[in-house]
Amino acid sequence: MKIAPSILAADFSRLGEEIKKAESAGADWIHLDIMDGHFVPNLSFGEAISAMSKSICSLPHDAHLMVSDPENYIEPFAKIKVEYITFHIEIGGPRTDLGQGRWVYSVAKAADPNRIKAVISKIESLGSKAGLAVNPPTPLKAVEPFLGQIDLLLLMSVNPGFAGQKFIPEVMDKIRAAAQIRQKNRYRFQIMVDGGVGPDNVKALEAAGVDIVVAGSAFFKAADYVEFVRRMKS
């Protein structure tokens, strides 16, 4: 199980203290959200933070795009060398109301191929290795003809774009299912899963075929991010 800490969640006025901290924990990646304040309800950061954090940081990166226009950001994340790019299948999808000023996108009957295809083929072209992102709302058929593209399915186990939810059980039979076309299929692609994760649910989803969390809030607000990292390891 590999440990990707989301520095969203991170005390910005110390970013560059708190990534390095995350890596000399045993942190295996650094996950960045980027948020446009479209696609998803907040606005988060950019390339120029992203390239700060790998600049001070050897872990690979991976920037998951929450965003309506995934095509606009590849270039620049590719120029700083983010080692993997993941954009939503939802991209042109139906947007559902939450209340309370949130929402959620998901995919009406199925996704734009050829949108699809072509934005993982400019990922690959520019040198990331390319990842799709599936919102709670949205069935992995969704995604499952790009599976054998890709280098990263990320699951989100919350609707993406406010830190500190609780994981959707749900999510855990989406997982299963990955991990069995996976096997069946002998893809490539590692199961990532981003949203309510922590110590008391690592084991469960580790058995289910999930390769790497992202821990955003729980991570960041640990006491000991050392013994964070073993808790969820061990």
Given for the second form:
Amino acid sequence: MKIAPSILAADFSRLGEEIKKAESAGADWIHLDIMDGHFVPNLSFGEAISAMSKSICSLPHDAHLMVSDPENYIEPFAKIKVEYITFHIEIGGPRTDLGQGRWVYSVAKAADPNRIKAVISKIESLGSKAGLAVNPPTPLKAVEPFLGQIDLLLLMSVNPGFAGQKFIPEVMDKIRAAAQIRQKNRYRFQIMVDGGVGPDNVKALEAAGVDIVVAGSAFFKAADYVEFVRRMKS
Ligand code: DX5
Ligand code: ZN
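Now show me the form predicted together with D-xylitol-5-phosphate (DX5), since the one above was the form predicted on its own.
Full assembly next; the chain just shown is listed first.
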């Protein structure tokens, strides 16, 4: 199981130091949560912070674009050589109000296949690998037509926008179904799960077919990062 700390949950007053500590503790990737305040009810950071992370840390980075118009963000992230650029299948879909100033996007009937394919091609033409992300309310069948073309399938286990939320267990069935489709068709994509992951659920995720987990709060709140990585991988 690979671990990708989400730096959104790190102490921003010591961000560079925290990223280096994550790397030397044995993290596998660095996860960049990019939020535009429209696709999700929060703003995070962009290209400058991401470039800083790339410049001090040699681990692969994946940019998780929680943005309504991923087309506008591919060039800057490809330019700083972020290895994986992931965008959401729900772009252009309906927005559901969750109350308390929160919302989540889903897919109405089907995503616009031409737009999805064009974004994947744009990512690849600029030298990064393409990922597709799926929100909790979206069925796996919404991404099925594109699974042969991507390198990363990011299954959200919280409604995106904030670190420190509770894992939504319904995602387990989606993980198992994705792993089955991958095996049957010999697809190459890795399965990543994002949101509410920690030592309590990592074993079940691994058994279901997950290759890489994002850990935000669980990682950066741990007293000892080396010990945290060891627990997650044991
Ligand atoms: C959710 C983000 C996640 C999140 C993970 O909006 O995409 O990457 O920050 O944080 P934890 O592990 O705290 O749920
Ligand atoms: Zn994320």
